[in-house]
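Below, in structure tokens: the form predicted alone, a single chain.
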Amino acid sequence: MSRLQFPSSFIWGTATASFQIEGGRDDRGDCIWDDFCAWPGKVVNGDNGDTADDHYHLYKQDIGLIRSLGCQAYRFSISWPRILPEGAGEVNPKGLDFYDKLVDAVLQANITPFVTLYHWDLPSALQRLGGWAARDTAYRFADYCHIVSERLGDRVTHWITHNEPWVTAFLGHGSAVHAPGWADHSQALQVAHHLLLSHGLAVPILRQTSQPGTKVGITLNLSPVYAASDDELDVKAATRHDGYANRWFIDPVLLGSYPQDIWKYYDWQVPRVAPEDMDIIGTPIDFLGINNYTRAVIAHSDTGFLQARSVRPEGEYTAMDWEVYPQGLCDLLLRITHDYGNLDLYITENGCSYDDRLEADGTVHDNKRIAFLNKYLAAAHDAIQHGAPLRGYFVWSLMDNFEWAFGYTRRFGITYVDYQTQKRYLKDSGLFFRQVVTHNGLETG
């Protein structure tokens, strides 16, 4: 056996989602996913997030769950509709106070909060007005994300714009699987512009009003693409499925510009751009925040929007239907670091869905996640070694909870949540996780 040793000053984490793990919802406002849940077939058994794991109740047995991981950081998400009802104008106290709370209770288990500001949930408010696809609401994005900065700011010093605007955009506007059901591929564009644009106002605001050294970055969900041949089409459709997918986002952050290739393909749809947009959305950030499941392999279409397939290659895969290809992970992790410099990188989610079973004496023996977590974590140590700046890992999840579409049929936690009883179990994996964070890295071999 040999031993995989991490840097002395890698993080490790977990991570979690407002709407997937609070429930509360008499204490919120509605947001886009209260009225997908309420909208017949979307949500697989009618599922919502009015109870979910019950952590807006839970969060300190949530938090010493955590502790007992004995990770140094705790990625969470902010309820925009928690904060702020009508997603703009009267502030909601009892949202803030929750907030105030949670980052306290964090900090005092010696952990370091990485807070997102946008996991999804819109107010429906703000939908009625257009959501996303209407310019105004990145600017009530830049007021809500000054507003929260301001209370929690000073003891917060780590603030992630963004969650997947892909899936936001593309999800959301363009196939209509997720919150608000819209399938409009122009729209879609359109929108994710002006999630771009939010995250660029939003950038300066929490700077200012949060403590000095404060970091301040987005999550992307990133995949390498691979060509499923060396034939030119397909290896043409492959560049385009990585300018959708990922450059279309990565660029605008980090160099300021549109990917060329994929803009001019494009073509008539691409999205309304004001003159100042793109150094807005291009203000430097400090870190980049990684979500990694899988890959994408691309052949060819004569039909569709990139006139582009996905092919699923021979391999394994999880609950998800999502191959598991853990060198994706470190060939996107180089590639990164040599298209876009030497920024900080964290991967702020990793993780897999499997059917997992609890047995009578509370254990859950979850092999395949374990053994999955093995194998990506040792493709990030090998990207480490090989010159990627990556700074820390953070698990997905820390329990099971509310999957979107899937609602409750689909488990990505190291912990085990009986929704009936709202009781936690660490599975295996999450015994796992405790021993690579204990011992800073994983045995191999």
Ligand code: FCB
Second form
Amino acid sequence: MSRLQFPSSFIWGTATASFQIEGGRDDRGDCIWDDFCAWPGKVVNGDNGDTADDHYHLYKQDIGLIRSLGCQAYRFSISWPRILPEGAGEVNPKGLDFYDKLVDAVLQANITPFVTLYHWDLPSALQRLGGWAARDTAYRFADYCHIVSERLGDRVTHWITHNEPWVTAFLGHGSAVHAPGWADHSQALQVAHHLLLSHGLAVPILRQTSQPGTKVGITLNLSPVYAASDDELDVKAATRHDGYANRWFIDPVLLGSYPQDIWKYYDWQVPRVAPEDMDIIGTPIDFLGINNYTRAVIAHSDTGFLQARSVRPEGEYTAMDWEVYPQGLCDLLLRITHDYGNLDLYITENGCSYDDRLEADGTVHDNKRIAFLNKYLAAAHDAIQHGAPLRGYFVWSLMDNFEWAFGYTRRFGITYVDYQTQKRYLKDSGLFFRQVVTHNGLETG
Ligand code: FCB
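Would you mind giving the form predicted in complex with beta-D-fucopyranose (FCB), to go alongside the form predicted alone above?
Expanding to the full complex; the earlier chain stays at the top.
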């Protein structure tokens, strides 16, 4: 047995997102995920977010749960249509009051809130005006951030503008498997640009309306990319995939420019960019949030827009059919540190879905999740040892929830949720995570 000890200032947390847990639909405007859920065949079982985990009513209990884990931080997101039911204009006072109480309750439990402003629930009213394909939405986002930070900025010290803009752009507008369900690659690139622009517009607003020293960042979903072989064609395809999935977002935010190799490759599909945009997008941030679950293995293909295809290596897979590849997390953290310099990094999501079973005595023996977390945490530790400025880790997720197009059929929580009774049951992985947090480290071997 050996002990992997994390730095004493390391922050442990759990993560959730508004649409996935809140419910409380009567008290907010509609969002694009409400519409997507109502679109037959888009979400498994026709599930929706009307009740979800009913966190809107049970938030105090849920914060108690986070506290019982010993976590120092909690990452949650704010529902834009709960604040502004029409996306802009009239504010819903009940919405602001809810987050006000939530933040207070989190702070009272001695937990630091990490607040995400956009985790995919765009107000439907804005979608009717073009959604993220319309440049104006970026400015509406900035206005919304202003309203939220004016109310909460006296207490919130960590803001995350966006969660995974790649997913919104490409799954929402390229492959149509997420809301709003469009399939047009060039439009997805325009959407990505507007998301990035809205991020850049929001950064100074969040700083100005919050306490001095407030930290502002963005969360990107990043996967390390490996070529399927040493063949030059595969290596080039892997570089293209990395450009599409990773650099297209990291470079604008951290370097203020799009990666030129991919820009040329996209040719006529590139987004319209106003002269001032790249400076706005490249506004310095205080930290980068990284969501990582798996890796990509890429081979050349003669067809497809990237002339690349994913290869499925032999190995262990989760219920999402995502490969368990912990070394990838270490490789990714070191690569970001090496290529982009010494910026504070947080893993804002990492975790796995398995077919968990609630036993009659209220226990859930999710040993595979424990094994997953053990290995990924060891990889994160390894990256720190090799110089990655990793400051914290948020497990996805605090509790089972609405997993987007999979509805309630995929469980990611370290807490089991019985959706009939809304009872929560800490899984064995929750007990494991509590040990990790309490000891600020883990036993391996
Ligand atoms: C991420 C999302 C999060 C959750 C996990 C499994 O892409 O940010 O909401 O669905 O995947």
